[in-house]
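We begin with a single chain expressed as structure tokens, specifically the form predicted on its own.
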Amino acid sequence: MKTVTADPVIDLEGIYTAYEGADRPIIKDASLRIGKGEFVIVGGPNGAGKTTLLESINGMLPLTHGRATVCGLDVSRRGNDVRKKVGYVIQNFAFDPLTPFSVEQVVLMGRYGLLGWLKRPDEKDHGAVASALHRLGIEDLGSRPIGKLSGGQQQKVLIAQSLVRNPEILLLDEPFSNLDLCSRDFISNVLVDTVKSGCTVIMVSHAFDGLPDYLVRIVALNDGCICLDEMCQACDVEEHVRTVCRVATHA
């Protein structure tokens, strides 16, 4: 059943997306309307196109057909402007142990797109960094070299880097991949607070044991096509996605 969304912040109409040199599209005829302040979980089997969907929303991959509007902007024509309004935490990112930046410096980089030409970060920007570090419970790591942190700590830093931008949309690709169950619960509650503030959160995940007790929207993909789009309680997300995976396996 399709979820009907009026006045969407994301509006995809029959989009097809393919990587350069590919002989077939990854995303096929996908139409999706997502409103302000929605909490969306994107699931489906491996290779279904979940990451590609996020990259299409963020204007990182060109559309071969269809139309995508994000925050009122045509993604194909104004991708750079779209990315100023969207926070994106990619999957499986790891810093080299010798990376010469502190946690505070990495989070501050999230503010650079908001600064005017040749302007330096001011007290407001540093205050936003401190707030984001506190929000993620990592204020004690501010002066630590980013490369010396654990994978889970680095994951929290990257989420803080996206949140410090005050994005209208937050995209997260497998944000639980390096986190233990306690940390998943913590991050889930951060994301709920983010949604309640009006930000739209779209999260690709195969781990559903840390989701909060909250009404979410589940969008499931199979072979690049949207095959499920409905609201459900977080406790029911896993069964919905597993059903899609089972159908894909036996198709």
Ligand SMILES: Nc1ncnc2c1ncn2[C@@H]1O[C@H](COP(=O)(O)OP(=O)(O)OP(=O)(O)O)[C@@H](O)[C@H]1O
Given for the second form:
Amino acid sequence: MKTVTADPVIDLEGIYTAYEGADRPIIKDASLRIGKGEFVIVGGPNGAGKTTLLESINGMLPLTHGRATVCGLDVSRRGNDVRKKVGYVIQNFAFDPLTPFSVEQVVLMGRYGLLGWLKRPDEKDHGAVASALHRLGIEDLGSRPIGKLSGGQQQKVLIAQSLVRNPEILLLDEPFSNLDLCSRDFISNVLVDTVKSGCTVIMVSHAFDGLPDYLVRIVALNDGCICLDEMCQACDVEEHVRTVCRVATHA
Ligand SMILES: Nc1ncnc2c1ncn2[C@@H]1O[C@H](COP(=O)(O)OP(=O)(O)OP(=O)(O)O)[C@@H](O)[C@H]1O
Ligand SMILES: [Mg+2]
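Having seen the form predicted on its own, could you now give me the structure of the form predicted together with the named molecule?
Then the entire complex follows, led off by the chain already shown.
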């Protein structure tokens, strides 16, 4: 099943992305149009450029060629404004055990970019924090110091911190890496609900067992190039990605 996106919230046109000082691009000639409310799974082998692709969408890395438009904004010129509309859960982040913030404070930080200059968080912001903790099933952790939580608990807090912003696009880089099987199922359902509410979700993952039965778009990368872009049922994602990884390993 091929993909056709008429009115994209993400529009990448032949982008190339290179890290500072690098002599060759990591992402090469990537073109991708993603619509509102799509659930996109990004797969591919280690080092293929999945994280780099997310950071290109989020305006964190400069493009050397091509054009990226996200939420109608030119990413190269309006990166800060793009990041206000995009939630990003980064790969393998762990808080220092001595981090002096509670879980509630960390989730509240997700609202800061939305507050006006010098404006303090109000009842609405605190209500949004309570609701995000509830959605992630971690209300009981609210007053705990973030650095003293387990890896999986911290990961759920980071997802709550992104959701509390009501983003138009949610980027998640291996959100299941520290999660037990039941938590994967639970978070997968949270993500499907998020998609149903109109948010576009783009998730990099190597683990597909918790995905609910839902039509998703699978985008696979190999050596910085998009080599697969198709709609499929979530239960078929693993086989698609496995094929790409197998081909890459034997190339
Ligand atoms: N900060 C950096 N500076 C230079 N090169 C980098 C940097 N970060 C990543 N790379 C290189 O970019 C390429 C793609 O890395 P990336 O992190 O996007 O891969 P990935 O597909 O997310 O892999 P994984 O599944 O292991 O997370 C790799 O060759 C990597 O070595
Ligand atoms: Mg990565």
